[in-house]
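Just one chain follows, in the form predicted on its own, and it is written as structure tokens.
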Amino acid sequence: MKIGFFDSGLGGLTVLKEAIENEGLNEEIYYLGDTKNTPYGTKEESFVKEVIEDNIKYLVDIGCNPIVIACNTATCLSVNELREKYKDIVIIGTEPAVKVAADAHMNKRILVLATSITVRQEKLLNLVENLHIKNEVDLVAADKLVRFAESIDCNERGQEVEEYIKDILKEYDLKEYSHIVLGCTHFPLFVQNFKNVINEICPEANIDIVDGAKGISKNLMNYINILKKEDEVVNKNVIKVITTKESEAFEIRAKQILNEHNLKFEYKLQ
């Protein structure tokens, strides 16, 4: 069974890591990172939808099923159309873990950080509306975190990252918040930076930082168990990484994120 993962860049590796390390994903994996067009969040929506469709078609054509759209922006823009187009393919989308926060927010506020496209899309707005927490949620664009995550020297830029996070959070009284929802798959790479900043600017705050990786991974494993044939041979932890543009930074960062899990990487251009 071939499992496809797609993201604008390397953020989806946080979902893949969760699936492998904590949910037991043990299949032949194809990870497609659109290094040519990342980041999506600040680009024209019509252009982004076009490249998303091209990339998902690539994964379908090589036989991937299920396919995880491990990108909140791509999910917001295209998941419904893609499911309509590929009715025989299980397409698993990504959405901010707002429900997780809503179920436990204890009458406090929730701060949702995502890309510019995601925070203005109806999919997220409808999610908040349907949970009846519209007046308790603040939606904030944090596009620069995507660029930090994709940079080759990301691990050396902690102070710069934290200054950016401070700039985002300074407008909010953090004592009033129970959760910060990381609504982009790149953002979990900076959980410790968020904790450092919160501890510095408001140490009395009691905030949980949540993302959607665990829920997505569990959903993926449920579908794999449904689709897998009893006599199917498992090709354990073979990962083929496909990029749309050569990127040394992507390769280095991918290995850092996955900790070189004895996984095999095959970098190919789309």
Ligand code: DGL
Contents of the next structure:
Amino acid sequence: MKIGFFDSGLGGLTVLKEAIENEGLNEEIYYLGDTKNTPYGTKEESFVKEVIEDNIKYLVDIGCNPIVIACNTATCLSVNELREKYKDIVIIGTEPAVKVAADAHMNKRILVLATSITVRQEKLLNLVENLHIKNEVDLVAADKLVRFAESIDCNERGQEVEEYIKDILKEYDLKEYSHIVLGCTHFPLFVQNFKNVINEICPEANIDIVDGAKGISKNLMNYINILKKEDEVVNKNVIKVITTKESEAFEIRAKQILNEHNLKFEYKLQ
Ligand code: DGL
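Show the form predicted together with this ligand, please, because up to now only the form predicted on its own has appeared in this conversation.
In what comes next, the whole complex appears, and the chain from above leads the way.
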């Protein structure tokens, strides 16, 4: 069974990692990172929609089903149209885990961090509205974290990352918050940095940092069970990583993020 994963870059690997390590995903995986066009969150929406379409078409053409759009930005821009276009393919989207936070927020506030595109999309605004938590939620763009995550020397830039996070968080009285929702799949790479900053600027805060990886992975495993034919051979630990532009940074970072997993890099050049 060919499972497609798609993100603008490395962020979707945080979802793939969760699915492999904690949900037992064990199929032939095709991970497509759009290295040519990353980051999406600060670009023109019409342009981003076009490249998302090309990328999903690639995964469909090589026979992936289901396809996980492991990217909040791509999901909020295009998932409805893609589902309409590919009716026979299961397309699993990614949404900020606002509901998880809303179910447990105990009248405290929720800070949602995502890309600029995601925070202004109706999809997220409607979600917040429907959960009746509009007045308790702050939506904030944190695009620079995507660039940090994609940089070859990301692991050496912890201090810069934390300065950036501090600049964002210092605007809020963190004691009033119960959750920070990481609404971009790149952001979970910085959970420890978030914790360090919270500890430094507001040690008395009691904040859960949540993301959507678990929910998406569970969803994916359910669909695999439904779609799987009984006699289908399992293709153990084969992960083909495909990018739209050769990128040394991507290769190095992907190996760091997925560490022990068997990665085979292939390049699709558009
Ligand atoms: N990982 C992405 C997301 O979840 C996209 C980040 C970007 O390319 O700006 O939104």
